[in-house]
Amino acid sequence: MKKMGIILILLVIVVGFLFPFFVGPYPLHVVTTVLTYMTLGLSWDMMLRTGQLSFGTAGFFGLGGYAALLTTLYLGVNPLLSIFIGGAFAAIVAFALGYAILRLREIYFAITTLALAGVFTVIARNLHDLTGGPEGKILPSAIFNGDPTKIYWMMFFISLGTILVSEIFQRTRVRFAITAIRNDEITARSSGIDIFKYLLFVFVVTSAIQGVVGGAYAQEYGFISPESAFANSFLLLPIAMCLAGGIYSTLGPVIGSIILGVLSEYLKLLFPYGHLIIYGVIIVALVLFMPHGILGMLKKVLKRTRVEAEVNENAI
């Protein structure tokens, strides 16, 4: 069974890598966008597993975007390398901020992280000489000269790396530590778990991932501005995809991102001026009628099917 799972994973990776050879630029762009939000969703979910509700996704996404684009523009750094510089910059800022805001809990932590994007936006708008102010900055050309296949592969491997990190969180001692913190901090502390160390570690790692995605996004379009870098969509859509797919897992955000991402593009084509309303209604319906997400519903159905099969087998 384990061997079959490994074979299935390898098959998905191979199909994902070869995908550009069978489709045109538009489907590639759609899937690249889905991978972008999937990666942000996974990073948000990884922080949520500690019990801390972070709304700083858009903030660190924008920081990574600015760091990547400006290092390429002013220092001539290779665009691909600049993406990881963006992630490193977001991680450094998260490390510095973490010492203050990770002392907070629940709604206080959530509100503080939500304010980060606003603070970063104000800073970006007022540093005209460096960031271009409200108008932003433009690169001479997008990464890979705008080649959609190479851009897709870039996001594909970033997504794979994020999935790997998420699975490491799920399959190592990190999982037991952050789950204990989420369930009961007092019990976790009495068990010898260094709560602040684990919270800071997860906060820095997830912020670095968000910075990498922001850097890739900025290099993909060759442009950045405060409104585009710190947009609420980079916070709200990943959260919606995680809730729809199922939280506290790797597979849940992946499922939610694929379904809602493709659905969003389909609705956009059908209803150009009303797709966001329909999209919002669908998300609310999913959260209301599937509180544990699509993955939770699938697990429930499979469990029920297995129980019924065992009952029938015993009856025979």
Given for the second form:
Amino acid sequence: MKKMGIILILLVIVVGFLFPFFVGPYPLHVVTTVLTYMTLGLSWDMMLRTGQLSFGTAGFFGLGGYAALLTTLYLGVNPLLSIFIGGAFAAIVAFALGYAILRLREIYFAITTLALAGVFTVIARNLHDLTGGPEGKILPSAIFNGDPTKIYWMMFFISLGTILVSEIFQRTRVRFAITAIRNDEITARSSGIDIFKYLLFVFVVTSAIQGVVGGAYAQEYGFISPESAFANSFLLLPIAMCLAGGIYSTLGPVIGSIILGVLSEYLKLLFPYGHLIIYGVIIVALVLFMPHGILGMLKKVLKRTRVEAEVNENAI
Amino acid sequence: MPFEAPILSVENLTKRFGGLIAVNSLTFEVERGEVLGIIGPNGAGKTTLTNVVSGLYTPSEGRIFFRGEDVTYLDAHQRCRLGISRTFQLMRPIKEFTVLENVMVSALFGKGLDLKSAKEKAREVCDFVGLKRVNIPVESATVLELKKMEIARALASDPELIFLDEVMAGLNVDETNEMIETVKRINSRGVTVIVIEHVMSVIKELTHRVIVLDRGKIIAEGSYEKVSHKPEVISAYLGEEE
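With the form predicted on its own done, generate the form predicted together with the partner chain in the same format.
Starting with the chain above, the whole complex follows.
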């Protein structure tokens, strides 16, 4: 069973890696976009596993984008390397801000993170000499000269890395710490868990991921502006995808982003006008009728069959 | 014999909630290895005292020393790691975890073990308190099992001092007797035990010494036989005569 799982995972990685050889540039671009949202969704979900609802996703995404693009523009840093500078910059900002705002809880934390993204936008718009203000900045060329295959591989490896981090969170003591914190902070404290330390750790790691994705996205287009870097879609779509797929897991956001991401493109082709309305209705329906997401529903069905199997076993 | 500091020493401890003084300038010591009972009518400040000493509340005034070390401003998780453990009167299990995983949490973080040793440690303490079904989700555990799980969780961090906040409440006679034996075995492991309890027979059976609280103050202290005959204790429990 375990062997099967490993073979399956390897198969997915190989197929994912060879994907560009099977499809044309358009589907490849769609999948690259899906992977971008998947990574953002996973990072948002990882923070949610601690019980903290963050609306800062787009904020750290944009910060990473600016840090990556501007270091390439001004300092001539290799674009691929600059992506990690984007991640590092987002991590440093998250560390400093986290010290202050991780004392907040629930809606207060959520609103503060939302406000932060707004503040970043205003700063980017007004630091004219550095960021180019509202018009933004443009690089002479996109990363890999805009080669869609290499750009896909870049996002593919970033996604793999994020999935790996998410699974490490799920399989080590981190899972015990953050699940305990989410369920009951008083029990967690009384059992020796340093809540603040873990919240800060997860906040910094997830912000770094968002910064890396933002850096990659900015380099993909060789362009950045406040409106593109801090767009609401980088906050709301990943959340919708997680809710559709199922929260508190690695698989849920992955499934959700693939289904909603592909669906969104398909709807665009079917209904060039009004596709977003249908998309919105589908998201609302998913959240209303599958409160635990697609994965949650699958688990429920599986559990029912397993319980039945157990009952049968006990009867024997 | 070298001088040994008491395991717990509390000086002028006060906890106010707005205008309400829940714990009022308490001073007492707990000797290593003893079983101390804390009794008193509802609202006397027993649970507040537990919360302040275990670190969930910061005291309004006063100091707390553990093994001679000032722990007044340490957070609950730091005190847990130092060796102060507690159970909750209103049980607070982590509902997404199994019984064993609940116990593992404090072995992992209170004692700082890795996953594998924490699992072994959790199995050991579950066995010690007589928990047999450990791989079941918390929601299918019985009240007795949950109470045992609370104690197991508190023990898994290898504490030197443990607060048991009304662990006998709601148990029948057989279950209570089993629990009394468990507490005795915890104490014979070398753990200092503070029992907060309403059931007097339990206090009589278990404790070496009793502190009686009323409205946040100590009104009597001594052996159970001694305090149970004091008129102020009787009037605190039964109400004063008109």
